[in-house]
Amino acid sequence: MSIVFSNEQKLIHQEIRRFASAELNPIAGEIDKEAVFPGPIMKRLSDLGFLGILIPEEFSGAGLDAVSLCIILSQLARESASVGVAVAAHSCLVTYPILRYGTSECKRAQLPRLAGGEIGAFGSQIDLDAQCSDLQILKKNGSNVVDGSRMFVFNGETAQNFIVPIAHEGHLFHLIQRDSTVLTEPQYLLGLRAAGIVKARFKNTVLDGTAFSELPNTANALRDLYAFADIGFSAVALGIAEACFDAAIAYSKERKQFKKAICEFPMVREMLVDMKGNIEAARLLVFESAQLYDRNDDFILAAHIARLHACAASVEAGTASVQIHGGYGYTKDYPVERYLRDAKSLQVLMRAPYETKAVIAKELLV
């Protein structure tokens, strides 16, 4: 296959690349070091329309497609994977289920706010079957309340509304508003340190039972959601891999040993070639899965494969880039150590590679 972008998508690429280079690049290292969710950057992204990527224009969004989403996420992640993951979670794990499964009232209430800069959170669980042992739903005073905790809540650091998947009485997705019954605490992560991922504790928290429609098959809805999220996360992984490659190319031309630039050494050249090949293969897989979604074709298998290979390519590119940088690669003086930490964290986020392979095998054997 080939990737052919429309004129609109080319303009989107130019605009987000310009933004990421000018505004995100100067702060990417600092927000990682301080582990601070980049609220001002998210506000700027909202002003540019990049938080309402998938939201239709009738709800004040940009009304763009999945290919455009992948362009935006990959370019953000080239400068900061934390910001890429935050926008991916906002778009794929919060906006998407509201668009697909939210009631008309929920869409009217939530989508304009999400497009306008209000960050949404998603309470992921470690196992992806939604039959949560970590959360319990109980009846109290005629309302459903939830009690328990979620270890990895995307964008939970600043979000006012949480979407939590838990199968209960024909419902899968539940909307929770942050109040005194919702407590969050930071997670000390290897990478993606500025992505706002927290642990959340719910204590007799009231669920909004009118936000999402009943579903005839909650398992299929969860399967659909995580496959779409894999499209977004694979685009983030692609951006990390590209950043690793760019850094390795630049350093290998600059660094000299034995009076020669190290890019002239066969071993370094082989590493660069392997990195480039893996990245280009990942790029095709990422955008193929997005194009399948945009054409309303079955995208689920392609999305899982794209996530598996793009994440592997980013980890391999990070490892190779650190090696090319030598001892400097292990210091904060160069960003490649951050790229590698982010790549490895993304690879195991929500689902480890062996679990992704199990999901792919299940799809193949249906």
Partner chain sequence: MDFEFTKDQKMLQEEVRKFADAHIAPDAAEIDQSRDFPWKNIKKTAEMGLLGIIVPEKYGGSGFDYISLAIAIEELSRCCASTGVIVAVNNSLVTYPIVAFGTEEQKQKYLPALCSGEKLGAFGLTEPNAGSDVAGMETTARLEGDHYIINGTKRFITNAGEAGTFIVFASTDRNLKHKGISTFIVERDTPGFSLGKHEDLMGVRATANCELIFEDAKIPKENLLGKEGQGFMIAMNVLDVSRIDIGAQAVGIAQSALDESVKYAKERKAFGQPIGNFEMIQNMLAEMATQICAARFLVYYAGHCKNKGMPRFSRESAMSKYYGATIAVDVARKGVQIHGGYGYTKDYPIERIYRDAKILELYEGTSEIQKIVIARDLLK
Second form
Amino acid sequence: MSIVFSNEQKLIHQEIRRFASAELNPIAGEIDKEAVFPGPIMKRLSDLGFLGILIPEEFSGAGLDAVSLCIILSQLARESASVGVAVAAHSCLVTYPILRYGTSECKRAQLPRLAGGEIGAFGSQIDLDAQCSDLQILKKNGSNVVDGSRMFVFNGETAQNFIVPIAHEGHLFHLIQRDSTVLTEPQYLLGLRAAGIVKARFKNTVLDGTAFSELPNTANALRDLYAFADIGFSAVALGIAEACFDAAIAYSKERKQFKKAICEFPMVREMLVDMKGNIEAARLLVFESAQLYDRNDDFILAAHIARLHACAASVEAGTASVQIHGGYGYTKDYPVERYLRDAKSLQVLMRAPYETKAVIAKELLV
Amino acid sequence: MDFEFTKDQKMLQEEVRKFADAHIAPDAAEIDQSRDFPWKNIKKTAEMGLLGIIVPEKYGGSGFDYISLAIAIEELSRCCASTGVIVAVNNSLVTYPIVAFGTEEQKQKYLPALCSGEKLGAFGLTEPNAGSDVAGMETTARLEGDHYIINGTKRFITNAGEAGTFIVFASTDRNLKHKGISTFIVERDTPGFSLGKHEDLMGVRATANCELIFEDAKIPKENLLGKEGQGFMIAMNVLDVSRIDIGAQAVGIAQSALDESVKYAKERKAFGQPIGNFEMIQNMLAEMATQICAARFLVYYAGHCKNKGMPRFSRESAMSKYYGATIAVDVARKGVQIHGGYGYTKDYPIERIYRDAKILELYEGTSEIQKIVIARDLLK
Amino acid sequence: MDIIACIKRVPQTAEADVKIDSSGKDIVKDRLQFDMNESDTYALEEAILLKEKFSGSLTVISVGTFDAEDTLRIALAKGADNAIRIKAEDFGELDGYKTAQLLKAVIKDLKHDAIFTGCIATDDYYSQVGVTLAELLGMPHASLVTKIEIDGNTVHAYRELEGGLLEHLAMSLPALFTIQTGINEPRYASLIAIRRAAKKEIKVIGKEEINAEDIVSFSSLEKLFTPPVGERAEILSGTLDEIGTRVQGIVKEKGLL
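Take the protein just shown as the form predicted alone and give its structure as the form predicted together with its partner chain.
Full assembly next; the chain just shown is listed first.
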């Protein structure tokens, strides 16, 4: 298998790359420092259709495939991993479950809004074990309400709609409209600081019971969702890794010590070569898993492996890139320390590698 | 070979550990965010005698050995990497060169204040264009009458923003290249000497890391440390000693990552049991503990070599720094994995430990330089 | 209104390491990124704005090899209706004059009320095509245009000169404008538009339709080379702070402070 992009995908690649370097690059460092969710940029992205990547044209989306999604996410992430994660969460964790499991009224009501720029939030849980939940569904005055809190709500800062996975009476996904019973609180993070990942507290918040159909197998649905999210996040990791590599190459050519450019030193060269190898392998894994999904083949194992490898590659690239930049790489004058922090945070987003490995092992030994 | 600490080393370790847990640990998160220099705690370390650990008692120091220095730095760094490096720099990069190369007058003039905390020390070697290439430094010093006139800039200097006594390297004869470098003791209120940019770093954020700017700065000629042209040799000698400290700091940082991870593994439950029961977690914890143990003994061994007065122990100290730094970064990385989704939030110290660990591979000689030192020694 | 925009695909050399290739007449291109010439993006945007204001059709044309079709497609995605590629590979070594002749050969048979080109290409810097094309087509032109206003059949074109002076030209359509950067804010193509553009056909015209012998040139490129390093220039490198300190040092050394 090799990655050959269609004409359309090549155009998308070109255009989103241009957008990212002109519009994201100048603000990426600032939004990370201030930990500010970049509302205006998200609005511009939605005007260009980037919030409706997977949404069919009948619901005002762009109706694109997973490969295009990966192209977009990796190019966005190259400049700002925070923005990459926000768009990934919006596509993979919000529009995707609605597309797959939403009722027709839900799709008609929600999808155009999501495509049109209303960011959706997803209240991820740390455990795959849906029984062990920090959110309770209770019955109050005849309707289902949710009570409790979630620590990692993607896009929670500004979203009006939240999707929360809680296994309950045959349902897994629940849609929550933001009202006064929903409180979100920003939190200080190592990386992905501008991605709007907040804590959310629900105080007997009413659930929209009509949004999602009952699922015959909630465990499978969750498994499927995490795998699809892995495709998206692995594309983000790939983008970060590429940014690290480009920065390292450029700096190693510029910086002189001992009267020569540091790229002349074999130890530095080895770091660059190792980085490149890991990135190329990650690229193949990411697009392979996307292609499997697009072909309606079983993509779950490939997606987990892509996530594991791409995230490891981006953390290693980040570490090596800081190392190549020397002392300067440790300061906020250069973006590489941000790349490292973002890569590391992404690696443990929603699920740590050891948990992913446990899941892969299960799949391998079935 | 005796693996036991001496009685005073044992007491030192217990006292410093208790002190660090009680006073240093609680402030670590806050100073990381605010970047405020922890003067209150540094003054307390001074009271314990931790700012002049290897300085002879007659100059106000504690008169301990190099393994004790490593023990103290490890315990401090375990609680707060910034505090650990502030104290390490004061000891091995400032008091040590004065003890080793200073005249009696210089020792009496500068050591007591450095040990009491009245004046902190900083080490001005690195320049914007001379990081790994120390000999390529561009700061110059020329003798004019009773003063040396120094011109140039130093960058990334730990403690600079708060220090009173600086060990500064400048070239007194650029034609002689590394044999033309000399060392000076510079006081804070020297005319022509000012501080520049306060660095915004990924980790060890509370170390008042600033630039030193010399514009026709006038340094009295009595402040020459050693002889003209001995600067490079002094720098290399000092770095050999400080690498023991940084190795110790690395062990401390790694130990904190392990401690946090063990605690977390016991507390955090999934699928009805503590995650510490899962083999993959046990795998990581076992690797971390082994790495730390090996690094710690390398540090002690380097300290032992220095204690024995071995004239060239560059290889051992380079190993202790290189290995310590490498495992600290790896242990911190694993620590974040173990904390999983919580590993990147402020609620757990592991994210700060992860950020702090990376500097170990960069300052006081990158890991690449350490490896070159080791390889060259092997191939002599 | 029938509008034509001429665009060119150029290598992005601003941040790249540019090396002369073995022929000595071109640069090594295989590691470079390519994109629409900067002033052409402004010209295209101006053309689209005009089309949106007066409704009509917009045709984009490019003289280029097969890869230029990517650039034409982006133009389609941004709002052009038709795209034509003139096969550069059929006409040998090109210069500004040859390119203008090729464009004229196609444009003369198309309805055109207004033609837009960029003011200068960032690869060869000839700045010739637009003006030459206008002359060949026998139409009035304005170059380095920073503002356009249409009033019935009269066009007011504004050109920015040195010292903040503005030159105001009035002419009637059809006319040609070479556009200066900064005149507008070029849009990005939306995803849906990209999807549609990817499927559109691009008309390709080559030596079957244009007689290569009719396309002449009076100059030939001798060689391309990097100028020799002088002795009186010191290249300053490093971070802004370092360069600032060094500049301060140099100024002091020369006794100017």
